[in-house]
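Take a look at this single chain, the form predicted on its own, given in structure tokens.
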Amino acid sequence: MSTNAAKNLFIYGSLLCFAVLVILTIDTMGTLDKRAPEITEKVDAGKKVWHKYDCIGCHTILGNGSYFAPDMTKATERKPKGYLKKFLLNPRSIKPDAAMPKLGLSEEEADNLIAFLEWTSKVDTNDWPPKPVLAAAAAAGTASTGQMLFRKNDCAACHQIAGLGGTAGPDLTHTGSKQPDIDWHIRHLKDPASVVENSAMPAFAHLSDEEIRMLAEYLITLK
């Protein structure tokens, strides 16, 4: 290849790459607003609450923050809003040994913060990070129906088993030894507040009686 040919290849190749970059940039900017969740006044107010109480000092959100407490990116997908509000207003009324202190949020601040967390939950993170609890068993096809229900209903968002899972609810590693009565677990799954006073756990009303029994049968094996 001659010097002039190499020079022309470099120049025209660079121009082509630049043109492609400009086209892709214009296309991305034109569709960005359509892909992003709508930012309302309540969402904006909730973000200000997030900063006011320095939530990022303990929690991560969209990869930013500290790792002392659970990631909050998909908080409203993993926990009911009613639970979140109770926890935000007074964490230790839900979990007596909660590490999070009572911050003194008002009802309005709690609602706004939940609106902000709902906004972040709508951001597409390509299902990252993966869910660790029971993932290996599910992939291998060795998980019981009860285990699969535990995973499908994201119980690990609040509960730990053998050190894996959330800490908002009780550790279930030995729940079968502590409470071996399957009927108790069935009642608890159907209506948590009927057996645990002031429980913030949501009822699993969407599950059939058979599914609730299979989930309860799994829980009593945890010993």
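For comparison with the form predicted on its own, would you give the structure of this protein in the form predicted together with heme C?
Here you get just the chain by itself.
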């Protein structure tokens, strides 16, 4: 190939590729709004809060950003809003060893942020993040009714038992030793704030008394 031929290939080849990119971009722009919920004023205000506090400096969202903290795309699916709001306002007041600092958000900013995160959780991301393929295996095996309720109510989103589960609430591996009183657990499950001041755990009052008892019985076996 002569130098001139190489040069022409470079110039026209690149221009062609760029033209294709522009066409694909135009097509994509036409589809994006259909692949996501409507953007309300609250969502937009929440996005601005996201930028204001540079959340991307620690977190990823849609998988892009910094790798110091968990991905935020599905944050509202993992945790109830009441918990998230308390956490955003002052992480260490409800999780003493949190690595996230108190950033000084106002109540309104926190509400807007949650609306924004709820929006991102509903974006059609071609099924990302994927469901863990091996998690089902870990959860298999026989389980007591209490254990089943623990799984069904997704207590593991916030609590760990023997290394499995979330870290938003305390580790429950030995909660039966720490708090052996079954009545305490029952009252706590029905209304956490009635026994633990400023608790960020959601109340499970919608469960039947029977279910709550089974759960509490299971909890006190965790020695």
